[in-house]
Every structure is written in structure tokens, then in C-alpha cells.
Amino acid sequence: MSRKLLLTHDNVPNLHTIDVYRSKGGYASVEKALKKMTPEEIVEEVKKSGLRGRGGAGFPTGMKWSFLAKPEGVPRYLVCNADESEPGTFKDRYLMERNPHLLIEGMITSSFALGANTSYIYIRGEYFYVSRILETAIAEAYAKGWLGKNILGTGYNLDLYVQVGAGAYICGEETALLESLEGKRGNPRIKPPFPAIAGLYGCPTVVNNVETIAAVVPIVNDGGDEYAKIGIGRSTGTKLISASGNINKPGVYEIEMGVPVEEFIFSDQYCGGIANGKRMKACVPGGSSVPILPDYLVCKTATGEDRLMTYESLSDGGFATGSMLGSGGFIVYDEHQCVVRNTWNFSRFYHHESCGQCSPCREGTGWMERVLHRLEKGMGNMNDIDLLVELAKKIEGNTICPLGDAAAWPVAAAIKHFRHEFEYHVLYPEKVKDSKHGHKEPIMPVKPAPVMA
């Protein structure tokens, strides 16, 4: 059974509020590290537990952490960024849902030891109704004298703010994120200067993920040493899964980092296997920005290896072979999963959020969204497989944030791995026009042929 360490009283009935979570050892981080810690010891813990950003970057956090400026006289602030948007994910939700006071717990840890006396969750839209269980449940720490003024008597002062967002997915750049918390459109930063140096209101910032906040907790309570013992390699502790799709048992999970994506996928412990009886086709690991992998490279590498629930394996490869970890959204298509449609409809979504900043991802989603849905109703050709790679090429790496790639590769590596599968659009247009629903027919992926020395 793996180890939780961020959902372990999930099911305990009101764990959202302050007197059952303090039940279950709810603020003893603050504790020990307002009043046995100093600020830089604390990001010592963090840089030795090996944390990375879950957000989907996967950066070292204590890493991030230290490159924070620390001028005299000029604030500095903690932005916790809960716009989670990526389609597929829904594990911060779901944290923020059960158990508020985790998240809260971890932000007024993390800001003393960033020196920061304001900081704010910054929510999507979408989840107000979140936003309203976490507003409550800080009003609740206020009135125990967990925020405010002189937190447990240290001197420590802390006042924390949710803000909702307007439901952009771009506000989940940080930069972007940044802007619209000043009240501005959410348009990505130019970098440098990185947020470290100039973020809110250009002063020193720290934008984290809600799952690499609420890490923070168990780093403390128990060091970084003990939580780097979980996990494998440079992919350490646990990590929160939003698993969806055709799978038995879709839901979020808590996994310890080095499960095998097989068993993750088939055991009754985690997914319970591909539902209705049916054969896995593909999968997306990471959030609908990641490549997807057809299903001989799911499991195993290209090398023969176990494929890992861990940030190095999902990527093995490269993305010739391999995919990303990402944000943890886990995406799980049948045999009868119409990759094109899927497609298309990832590249609707970003196409309708990109800011329109930069030509090649505001006219080049554009395009892509037009050209799959041509092929997608059989009214395409075969050029258009074609152009479609050129256009993810034209937009991958040409725009000041990631969105641009996120559209473009999910692109490429469904033409790379599944080509025939857009062909099949183009021979048989009557067999896929009036298709809403998948294939009747499954079409499954063709593993390539072994190259010959």
C-alpha cells in the first residue's frame, strides 16, 4: 500500500474545518517552524526533501525558493496558484475541497520561511464555490490565531487573501497569474526578470502550485531527509494523480513516485484496469499539453524498460518515445477513442485560451483547430497531416510562454504515433463524419518497425 502523506484523513468526515483537522495533527508545521526553526533552515529542508514543483513544471522547489531577492525595505510575497485548468486535472480541486486547512497550513509555513508577511491563493474561476470553503476555513485560522498579527506569540505577522481569477487558462503562467493579481489583462511577462526578482507589484515573489504548498507540511513535520526516502531517484515523495477516462476506478490518487505505470493503470489499488472489458489504445500521463503514447509505449519504454510514475521515465526518450509527468492529469483512451477527435479537441481548447499576445499561437491555434476539425468530419486530405505537423513546428518554441507548446505538442506526437489513424479520416470519410462518439471500428495504434543496424 503506498504511503499518503497529503490525502491520509481525506475521508475523515469535516476535515475542512479548523478543530477536526487540528484532530489529526493539523498545524503542528507552524509550530515547530515559528518556534524551532529559522526561515533559511526551513528552505534547507525543502532543497533536501527534493521537491519539485507539481504543477507541471517540475522544478526543484528549495531550489526556487533560494533565488528569491531579499532586499532591504521592499516586501515580498507567497502566491499560491490554484488556476488549475490543464483538461485532465483535477487533483488540486479535489485537495482544496477536503481539506482547506492543509493548503492554508502549508502557506503560512512556506511564507515564513520566504520572509513573506501577505500572500494569496490565487483560484480559477470556475471553482468559486472553492474559493468560498477556503475563505471560510481562513476565517477559522484568524479566529484561532493562526493568521493575523503575532502568530503564537513569534512576532511573525501574516495576513492571507483568496483571489478568484476571470476562468483564463493562461492565468496559470505565473507571469500571467501575476498580472491579473494586479488587476491587469492576464498577459504572460516577458523573462527576465523572473518573479523572484520582479513579481507582484515588482517585488521579490514565489508563485507555487497548491500540491507543492501543501508538500511543505510533511517536509517540515518530518524533514527533507525522510521525504526524500520516498520516491525514486530525482523524482522524490508523493505525488497526486487525477486519473479519467476509459479506466474503472477514474478519481485522484496518491501515489508514491516510482509506481509502475502498469500497475497504476491495471491494479485495483489505483485505476482497476481499462473499463467495459475493452483494450487500452493510448494514453496522455501528464494533462491534455503532454504528448500522448500509444499503448506499446504506455508501459514500457522504447528500450523495454518498466515505464515509472516518475518525471525521468515518463520522459525517456525524449518525445520520440516518451511523454511528460507534467501536471498529473492521467488520460486513458479505449481501443474505440477516436485520437483525431481527442485532438481536435484539445487543440480547440487552447485555441479559444490562447491571450493572442504572440502571432505564431494566436493564428497557429487557429489553424490547427480548423485543419482537425476538417479531418476529424472526413473533409480533409492528406496534405493537411502534413501541415499540421508544420504548423505545431512553426508555433513550438516561438512564443514568450509555454501555452504555445502545450498546443503544439499534443499535435505532433498524435500524428507521429498514430499517422494512420488520420489517414483512415481522409480514405474513409463516410465511416467517420457522422462519428460523435469514438470509432465503431477500433483502430489501434502500429508499432513502427525495428530499425535495422
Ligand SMILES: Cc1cc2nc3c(=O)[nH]c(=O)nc-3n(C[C@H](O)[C@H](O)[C@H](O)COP(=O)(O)O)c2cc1C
Contents of the next structure:
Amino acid sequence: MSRKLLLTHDNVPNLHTIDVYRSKGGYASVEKALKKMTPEEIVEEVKKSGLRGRGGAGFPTGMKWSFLAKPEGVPRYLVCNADESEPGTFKDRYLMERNPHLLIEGMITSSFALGANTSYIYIRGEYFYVSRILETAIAEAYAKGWLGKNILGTGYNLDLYVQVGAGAYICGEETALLESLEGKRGNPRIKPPFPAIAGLYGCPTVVNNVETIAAVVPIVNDGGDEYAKIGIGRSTGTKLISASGNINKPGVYEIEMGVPVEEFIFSDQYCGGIANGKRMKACVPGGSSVPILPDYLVCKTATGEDRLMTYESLSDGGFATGSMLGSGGFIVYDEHQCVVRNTWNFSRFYHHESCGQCSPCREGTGWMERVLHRLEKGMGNMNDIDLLVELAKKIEGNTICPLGDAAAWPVAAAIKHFRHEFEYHVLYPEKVKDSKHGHKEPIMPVKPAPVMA
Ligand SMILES: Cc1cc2nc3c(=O)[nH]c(=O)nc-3n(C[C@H](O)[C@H](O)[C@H](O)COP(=O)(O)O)c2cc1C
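Since we've got the form predicted on its own here, give me the form predicted in complex with the named molecule too.
To see the whole picture, the full complex is given below, headed by that same chain.
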């Protein structure tokens, strides 16, 4: 059985209440941190753990924390990114709904480590009901003395607020989030300066994902070394994966880093295989913005190694033959799903969510969406396929924030691995009129022939 650190007590009734949470050992990390450790020691444990940001980029958390500027007399902030708007990703919601106190505990311990006395949880507008769950839990924590003034008599003060966003994906980008938190339109800022130097209200700020902050609890309780024993190489600890698509058991799973992708998809412990006895066609392993993998690259890398659920293995081969772990939004497609329609669907999302500051993203995402739409409807031509490749190239790397990349990569990867399916849409328009329900006949990836020496 895979070890669990975040979903340990997942099935305990009323875990969302402070009494039940406490009865399972909850808030122990706060006692340990505030009474027995210095902030520097906590940062050191987080560094030792090898924890990497669970919001998508995988940046080492301890290193990020150590970048935080500490000018005299200037407040510091910890902001939890609960915007979770990446299509295919729903792990943070699951955690917050079921175990809000784990996040609150992580916020207190992490805020203490960073020297923050005011912290925020910024949650997407669509999760309004989850914000209510968090607010109730925060009120309980204040009432029991885990938040507020002089926590546990240690002299440490912390106020924790929940801020609900207004339903914009771009507000998950950390600097857009900070703009929104300040009450402005959520446009990403030009970096540098990074939030660690000039973040919320121009003050030093750390922005971390929900799961990252929750992982600080077991790291402080058991020590960074124990955490680092789980996983493989630079992918340590456990990871929440939200699995969806044509699988028998969609849901949120906590895996130990390093589980083979094949085991994750096909074993009954996790996804339970492809639904309705069909074949797997493709997989998007890390949320809508990461490159799609054709069936023959999902469980094996291009060099024939087992593909593992780690940052390194999922990106093995770069974007030519790999993808990314990203935010852990794992979407599996069966043989009848239409890659062209799926790519159009993602593209429509990025066009809608582009903040419009940078022309390549504002104009390019809309252009890609329109071209994909006509291809999907069987009204495109062969030149459209190369036009999409060109558009993706023009957007990638040419925007203030990575939303442009997020819009370009899925299109580029889909054409790279499924060009024949785009061509099918041009050649057989009468067959693709309603690809919404998938293709009538399966269209599987075509594995390129090996290059002879
Ligand atoms: C367009 C866009 C949307 C993002 N959405 C989220 C999000 O919903 N949640 C999240 O944690 N990070 C999101 N990120 C990444 C954040 O900018 C940031 O890297 C992350 O919150 C840092 O936390 P971590 O180090 O704990 O991963 C997004 C980035 C971009 C470019």
C-alpha cells in the first residue's frame, strides 16, 4: 500500500471539525514549531525534505522560502494559492473540503517559519462553498487559540483570511493573484522583482499552493529526512493526483512519487484501467497546459524505460517525447476520443482566460481557437495544421506570464503526435461533424518507425 501523508484520515467522519481533527493528532506541528523550533530550523527541514511546489512548476519550496527578504520593520506575507482553475485539476478542492484544518495547520506552521503575522488563502470564486468550509474551520481555530494573538502563549500572532476570487484562471498566476488580492484587476506583473522581494502591497511575500502548504505539516512532524525517504531522486514525498477521463475509477489519489504510470492507470488501487474495456489512446498527465502523450509514450519513455510518476520521468525526452507532472491533473483518453476536439476545447479555455496584456497571447489564443474550431468541424484545410504550429511557436516564450506557453504547448504536442488525426478531419469532413461524442471508428496514435543508423 502506498504511504499517505495528506489523506491519511480521509475516511474519518467529520474530519473537517476541529475536535475530530485534533483527535487524529491535528495541530501537533504547530505545537512543535512554535514551542520547540526556530523559524530557521523549520526552513531547514523543508529544504531537507526536498519538497517541490505542487502548484505546477515544481520549484523547491525550501529554496523559495530562503529567498524571502527580511527588511526591518516591513511585514511579510504568506499567501496560499487555492485558485485551482487548471482544467483536469481538482486535488486542492478535495483536500480543503475534507480536511480544511490540515491546510490551516500548514498555514500557521509555515507563517511562523516565514515570520508572517497576516496570511491569506486566495480561493477561486467557483469554490465559494469551500470558502465557507474554510471560514468555519478558521473560526474554530481562533476559538481554540490556534490563531489570533499569542498562540499557545508563545507570543506569536497570526491572522488568517480567506479571499474569494472572481472566477479568473489568470488569478492563479502568483503575481496576478497578488494584484487581485490588492483589489485590482488580476493582470500578471513583470518579474523581477519576484514576490519574495516585492509581493503583496510591495512587501516580501511567499505564494504557495494548497498541497505544498499542507505537506509542511508531516515535514515538521516527522522531519525533512523522513519525507525525503519517500519518492525517487529529486521527486520526494507524496503527490495528490486528480485522475479523470475514460478510466474506471476517477478521483483524487495520494501516490508516493515514483509509482509507475502503468500501475497508476491500470491497477485497482488507483484508476482501475480504461473504462468499457477500450484501449488507451492518450494521456495528459499534469493538467490541460502540459503536452499530451500518445499511448506508446504514456507508460514507457522514448528509450523504453518505465515511465514513473515523478517530475523527471514524466518530462523525460523534453517536449519531443515527454510531458510534465504539472499540477497533477491526470486525464486519460480512450480510443474513440477526438484529439482535435479536445485541443480545440483547451484552446477555447485559454483564449477566454487570457488577460489580454500581451498581444501574442491575446490575439494568438483567439486565432488558434478559431483555426482549431474549423478543423474540428471538418471545415479546415491542410495548411491550417501548419498554421497552428506556427502560431504556437509565436506565442511560446513571448508573454509576461506562462499562460501563453500553457496555451501553446497542448496545441504543438497534439499536432506533433496526432497530425494524422488533424488530417483526418480535413480529408473526411462528413465523418467528424459531431466529434463531441468521439469518433465512430477509433483513431489511434501512429508510432513513428525507428530511425535506422
Ligand atoms: C496561468 C497560470 C495559472 C496558475 N494557476 C495556479 C493555481 O491555480 N494554483 C497554484 O497553486 N498555482 C498556479 N499557478 C502557479 C503559480 O504562479 C505559482 O507558481 C504557485 O502558486 C507557486 O506555488 P508552489 O511553489 O507551491 O507550487 C499558475 C500559473 C499560471 C501561469
